[in-house]
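Here you get one chain, nothing else, as structure tokens; it is the form predicted alone.
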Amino acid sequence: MNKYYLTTPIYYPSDNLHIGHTYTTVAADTIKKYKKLKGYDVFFTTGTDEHGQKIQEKAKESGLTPKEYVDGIVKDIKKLWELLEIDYDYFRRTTDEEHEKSVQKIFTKLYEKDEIYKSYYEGYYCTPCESFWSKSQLVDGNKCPDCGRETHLEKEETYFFRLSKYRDRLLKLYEENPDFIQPESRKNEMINNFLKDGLDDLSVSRSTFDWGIRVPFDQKHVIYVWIDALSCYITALGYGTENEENFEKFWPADVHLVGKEIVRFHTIIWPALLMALDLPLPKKVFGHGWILFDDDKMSKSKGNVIYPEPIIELYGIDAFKYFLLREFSFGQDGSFTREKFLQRLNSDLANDLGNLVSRTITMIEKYNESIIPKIGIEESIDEELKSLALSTYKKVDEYMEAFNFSNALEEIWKLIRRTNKYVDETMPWILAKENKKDRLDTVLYNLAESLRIVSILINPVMTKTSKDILAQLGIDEHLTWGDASSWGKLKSGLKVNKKEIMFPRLDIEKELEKLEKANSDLIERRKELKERNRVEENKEVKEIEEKEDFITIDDFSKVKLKVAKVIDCTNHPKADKLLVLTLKIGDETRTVVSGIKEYYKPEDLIGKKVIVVANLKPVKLRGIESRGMILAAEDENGKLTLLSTLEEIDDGATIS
């Protein structure tokens, strides 16, 4: 059996997904259903990229931990995919324990191969995009070229991936595999905008925040998105675990579906990482366009976001999917308006498809007692319909292979419109009136057979509608894609079962108001829910703090803890239980008096590193001024030990 592996982007769950995000997943789901109908063994991965500074800050604003924050959004994403009946095989979260362990192995392997090294990075950082930019790349002063927001200059220690060494290999990849990047225009962008003048090495760790996967051999650093999120495509298949069966079976990916804004990451950074790991490269990266709203990119800050849930609830899954894939060419930008959606619903679904199904089933009920007849007398016009149906299959198959969903659906609708015209040309009602039963039987059979073929061809996009049509035709067997390649496979003698109209005509003005209100209501409900959750969370935290006598981070920040080295220690001349310690704390020397004489001898402590509270108010203890307090732990059995550090560190180091 042929195998096929496809992926969506690993979505960044900073907020609820709008129809622009939905677009990629609907396309991926359509490809999976199409390939399965053709007999392929398909594996489909999607997921969420949950680490990073932006998520950490969003969570803090909401009064939640980063994990609590992303858990809520991921739950909503999975509910949306369930609502859309997305048939994914694996949902990979970057916070999955298995993924984190595999990513640490990948990072370590790259480091051991000298593909990663430590240095310093200085550049203009955009927090929302989590990207560094050079001065020359900024726009309007110091604004990010991607999102237009303010950047800030940052310098930090970081690990770098040797991306620069892969420029020539990437150019060779593009040359030897002309279909690796689709559409063609995306490949030209990569060459002219990024590869032409060479590549810089890539920062692959961060040390200024801690919400991420720790570098296993350097806990100060977290692994950055390039290795963390991109690796999801292979960790979802079990790479880096004891069970790599799916990885061996399905890798390399047949296609990564991504938005055009992240093509660079998937066609430059990702293949270079795979080359460094000595792993096979994906066969294709397809960068589709954006769904705009009135020719402007959807953005929560602009208030022009349209969510899929209200559309689906009002008009159904299939109407939503059909519009997304029919209205826009997958590789290009397209503008969404509610008017366009409703007009498509009326013209394509109600007038064309819905009308054809209703007319066909009604006439078979009326003129042949609900039974699909045998073919009788044939005429030349029948051959025209058959010929179009067979050529439609070939064209649709070619377009689906190229992810040209819009043209594939247009070809199917040409057949639907031609079949409706066939009804008008053959006029079954006149044939019945004139008692031309043999001719009438042929016409009714041809109408039903055309619908059988249509139902198969629309199945990857409109699965519910496809099943509904087959049920009305009395077909309960499983049909494959190949069953649409020939005419005459419909069995006569099946009993049709008329159902309610699938796509009733709509009053567009009324529906516009209804749709806009539903979208606004959803936004308000989400705002109220987030606020309620925030209030409840803060209430719970406050109750716990009151019960447990917690301190805040502000309270803790008032205490200055330092590493100190004991350079001298003697018995207190006037106290039996006190020791007098001379401590070196960086460039400063202090005296601290501590009641630990029954646990330690003076000579045992000289040269040791201890932790001291450095800003404690000085106090005289039996005549000697003590400037600080040494920290110790004592168990329930009375055993006491001084606190120190896990590894050797300079005295004077700050504890935080």
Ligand code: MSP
The other form holds:
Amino acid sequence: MNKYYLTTPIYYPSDNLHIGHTYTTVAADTIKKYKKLKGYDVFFTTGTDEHGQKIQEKAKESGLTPKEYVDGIVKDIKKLWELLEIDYDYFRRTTDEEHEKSVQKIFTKLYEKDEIYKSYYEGYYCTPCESFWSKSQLVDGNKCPDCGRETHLEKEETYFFRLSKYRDRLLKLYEENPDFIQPESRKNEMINNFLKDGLDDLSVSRSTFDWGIRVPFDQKHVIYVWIDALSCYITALGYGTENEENFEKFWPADVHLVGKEIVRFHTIIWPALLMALDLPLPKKVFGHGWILFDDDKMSKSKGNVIYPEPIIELYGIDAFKYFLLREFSFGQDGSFTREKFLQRLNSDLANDLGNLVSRTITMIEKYNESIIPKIGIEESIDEELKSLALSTYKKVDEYMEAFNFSNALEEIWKLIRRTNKYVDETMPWILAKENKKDRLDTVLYNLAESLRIVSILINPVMTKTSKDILAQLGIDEHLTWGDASSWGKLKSGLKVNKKEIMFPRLDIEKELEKLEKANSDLIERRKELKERNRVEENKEVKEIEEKEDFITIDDFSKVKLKVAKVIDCTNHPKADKLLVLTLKIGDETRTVVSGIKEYYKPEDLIGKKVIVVANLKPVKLRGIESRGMILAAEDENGKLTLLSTLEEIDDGATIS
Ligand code: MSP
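The form predicted in complex with the named molecule is what I want next, because the block you gave corresponds to the form predicted alone; please supply it.
Full complex below, order starting with the chain above.
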């Protein structure tokens, strides 16, 4: 069986994911479903990229530990994938112990092979972007060229990966594998912007924060996020663990799907790291475009973030996935607006697909007692429909192979529209009225057959709708992609089952309001939840702080208390308030200086047993070294008495 391995990037769990993030995962899931229908053994990895300074700071702002903070978001991310019925095979968290161990092994291996060395890094550091910049790269004085925020000069001891030496091998890789970077334009970007003028070695550790995987042989450093994150693609397959079966089977990846801004990491750093590890390289990196909101970048501070949950709850996952993959061209940026979404719902889903399903099933019910008829009289117009269906399959298959979902869906919709037109042209209600049963049978069969093909072709994107149409046609067998490649496979005699309308027409004005409200309600709910967590967290922190008046038994056991006998006692020669005591503690004799001269005369103490803190750090008091402290109790009136034992006991006895 052919195998296929594909991945999404692992998402930063610094905040809830918006529709932009969802886009990559929906595309990956669609590819998986498509390949599975074609009979491939597919493995699909996704996950979360949880380390780094930004997350550490976000967690601090919320009063949580980094792990507590990411745990909450990761739960929401997994819930979102469940809601979208994303069929991933492995969810890799970079805080998984297994991942951490494998990454440490990778780092050590690279160090031992002299692919990594220790040196210094100096540059202008942007904390939110976790990036170093050179002076010439800064904008407006000392601002980060990526986010426009202030940077600061930092010099840091760091480990470097010898990235520079891989420049030529990378250029050769692109040349020999023209499909390695897709779309083509991104390849040119990599060559012209990064490789043409040579590459610098890459800083791969940090010592200025500690939320990361430790460099195993130098605990001061944590492994910088990119080695940590990129390795997820192989650690998710068990690389570096006892069980590398999946790695042996699925590596190298057939495709890494990534957003355009991280193409550089995946086409320069990642292959170079793999070359250094002597591992096979992925076959393809596809850099898709960005989803903007009204032509603007989505961001929390601009208040224009669109979350997927309200859309899915109101209109279902298929409408959402259809829109994402139909509206935007996968390689390019596109702009999301709620109007466009609702318009497509009305035109493509309600008018075209929903209408075709509903009229086909209704007519079979009405004119043939719900049974799919046998073909009767054929006419030339049928040929047109047939040949369009067959050419649609071919085109859709080609577009799907190229991850051109938008064109693939467009072709399917051409077939849907043509089939609707076929209804208008053949007018089955007239055929029924005129009792032309043989012709009517053919028309009804052809409509059902076209729908069968459509439902297979939309399956990778609109799985629920596809199953729903097949169920309405009375088909319950498992179909494969190839079943859409020929006309006439539909069995006559099947009984159709009408269900309620799949995509009712919507009042756009009303829905717009609903959608906007649902999105802002969700934002409010999340804010409140965060606030509530913070309040509760503060309460807990306070309680813990109050509890900090207590010490644990371990704390107490650090203090070594002993019974000591005073064998000599004199006034301190240089101090008015101090006595110098010679104590016998078992076999040992030691000197302790104590500020009790106003309470005791030396002769009162000689021969008495006292309690001494035996492991106190020695101090010199007015020239005499005191090795310990004797315990005394003092009341509010200033009365002071030395502590002793209730019964007589040998000196050297331990107190616990
Ligand atoms: N953690 C890194 C990836 C490490 S992979 C070894 C990261 N995470 S991210 O959460 O910032 O982004 C994850 C993916 O979401 C990226 O591919 C990014 O391009 C994509 N998107 C984030 N916002 C997006 C849009 N508005 N539109 C489309 N995709 C976008 O980068």
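Numbering follows the first chain given and starts at 1. Each form is matched to the other, and the largest set of C-alpha atoms that superpose within 1.5 Å is called the rigid core. Being a predicted model, the structure only gives us computed values, none of them experimental.
Colleague: Using a superposition on the rigid core, decide whether the Cα position of residue 567 changes by 2 angstroms or more between these two forms.
Modeller: True for residue 567: a C-alpha shift of 2 Å or more.
Colleague: Please state whether residue 30 has a C-alpha shift of 2 Å or more between these two forms, with the rigid core used for the fit.
Modeller: After core superposition, the C-alpha of residue 30 moves less than 2 Å between these two forms.
Colleague: After a rigid core superposition, would you say the CA of residue 70 moves by 2 angstroms or more between these two forms, or not?
Modeller: Superposed on the core, residue 70 moves its C-alpha less than 2 Å between these two forms.
Colleague: Once the rigid core is superposed, tell me how far the Cα of residue 624 moves between these two forms, in Å to one decimal.
Modeller: With the rigid core fitted, the alpha carbon of residue 624 is displaced 2.7 Å between these two forms.
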